[in-house]
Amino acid sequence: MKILSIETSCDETAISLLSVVETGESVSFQVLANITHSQVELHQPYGGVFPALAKREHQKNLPLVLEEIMMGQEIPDCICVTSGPGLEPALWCGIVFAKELGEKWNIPVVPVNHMEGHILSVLVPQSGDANFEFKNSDIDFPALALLISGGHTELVLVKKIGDYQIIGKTRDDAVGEAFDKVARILGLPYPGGPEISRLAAIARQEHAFNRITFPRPMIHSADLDFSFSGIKTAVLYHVQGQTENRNVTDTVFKLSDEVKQDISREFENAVSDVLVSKTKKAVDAFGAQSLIIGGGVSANSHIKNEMKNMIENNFPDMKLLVPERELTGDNALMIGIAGYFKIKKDPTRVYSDIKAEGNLGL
């Protein structure tokens, strides 16, 4: 089977060309070709992805990442695209680009879900090997996912896959969404997260003392809920204190590169220590065997170490699983992968009226 699939959700244009083969209680997958066009450039200036913006890129991109993807590719036997969670207007484009294939190629057209495409990212091997297989042992079953985006912030029970269940999410900012306001508080660039990741970096390297605390929101609560829009605030008005003969014009707070840099450990940590508590929880109270941590912030190295650092710790025989860097960001591979599973889940389903669901839940 041939998939061509189709991402996007937010600001990437996005689509890849998977070969997949079912040999005995195992699937190979072969990356054809995989192509993701950051707009990453073209949003700064907002300091953050503007839909609009999103919608016209995705519209002129998209045929030409089709004719660079199906150079030389005979015609798939379907096509998947992603049909939300995401920015509604960009997922329009997608959809409609994949309808319109649909018809032109008489192929049938399958949608899929962002995020359990960020939960089957992790089936491709770190080595980043186009050719790779993947057996139900890979993963010991129940699973846990911690996906933590721009947009998202969730804690996903896996019964196996295709089998989901949401045990926790945030109730106000997601942890990437925190990143980004932070940064802008800092007066750093858009995307904020990689930006406050490498001042973190040289404060833990340079600055022996912690000389800011933050609040950790929600770490104590009985539920396996976040909330990061508190850690924010008190970064603000940590600023603010900061900076308080300031011209009341201005919109950039002056801070020191030192000062910046000490906020940045902080909020990183704060952040870091409310997720490790809750997964950890998580655990506890459902018995996973396995953790899955997806979406774009699970690149953060400060992040995985600490939740490597947990599980050595509590959980010495679980296995933890995180995508290549390269696909912990949106991509089309992760669709394709996700949409394989839903077709060999219901191989005759026929799916009429796909439609942009910005808010669909796994």
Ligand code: KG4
The other form holds:
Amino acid sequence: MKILSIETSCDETAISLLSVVETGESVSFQVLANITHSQVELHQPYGGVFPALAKREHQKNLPLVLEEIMMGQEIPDCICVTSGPGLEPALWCGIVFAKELGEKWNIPVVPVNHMEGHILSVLVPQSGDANFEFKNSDIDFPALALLISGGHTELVLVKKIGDYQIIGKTRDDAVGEAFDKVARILGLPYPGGPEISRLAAIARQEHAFNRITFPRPMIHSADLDFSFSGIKTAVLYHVQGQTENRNVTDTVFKLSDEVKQDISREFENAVSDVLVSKTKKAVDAFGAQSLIIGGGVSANSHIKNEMKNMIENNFPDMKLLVPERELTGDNALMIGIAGYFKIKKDPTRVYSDIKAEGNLGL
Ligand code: KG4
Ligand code: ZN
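Given the form predicted alone above, I would also like to look at the protein as it appears in the form predicted in complex with the ligand.
Every component of the complex follows; first up is the chain already shown.
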């Protein structure tokens, strides 16, 4: 089966073409083409994703990316498209495009949940090899998935592929959103995650003492929920305290590189401590056999390392699955993979009324 998949939930226009062959117990995937066209530079001046601009860019780029993907390829058997969660004007671009293409080629269109895509992005091996196999025994179930992105922070119990239960989530900001907001306070470019992570690494290497302490909100709460807006506010108060002599006409705080590095380190430490602590609690509570981390923030080395240490120290037999670096952020390959499992679960189902659902849950 050949699957064309389309992802336009945020600021990446992405299409991939995947061939899937079932052989007994296992499934062989072959990535025939995979393109992610990032709009990040266009959104940078706005300090975040500007939905009307994202929509215009998706509409402009989708036909161009498709042409490149389909070069020398036959018409696929079906189209999978992200229907949510995400920015609705952006999601609609992919959905309308997929429907038109489905009619033109006379093939079915299947809606896919973006967050399921992030979970299943870990099926692609770390080598990024275009040919890979999957057997159910590759993941020990129940698995726990920690989804950390610009729009979401969720702990999901994965009983098996296609069977998900959200057991914890953020009550306010998503982790990536907190990274982006703190970056804005520090006058760093959007997206903030990679830049904060880079500065934090410098602080860890070059500054012996951590002179700042930010709170770890909800770290001891009995539930598995998160809250990140308090850390961001603590950063803002700290910065305001540091810059009392700032010129009132400045909109950006003047901070030395060293101060920015120290703040980044303590912010990253605080976020990581909370994520690790709640993940450990969830593994204990639900007897998870493997841990999946997905979403844009799963590119963060410090969080990955701390999670690895926590597992080695507490659950030495548990497998940690993280996406290959290129697939941590939004991409269409993960939508194709999630789409395949959705089709497999219910092969004859026809999806005639696909709608963009900004708040679609798992
Ligand atoms: O999954 P994603 O590409 O888009 C959404 O679905 O939201 O995630 C984007 C988020 C942004 O907030 C970005 O700042 C964050 O992921 N991010 C990181 C890193 N790389 C990207 N956060 C922390 N550390 C990173 N290395
Ligand atoms: Zn995402």
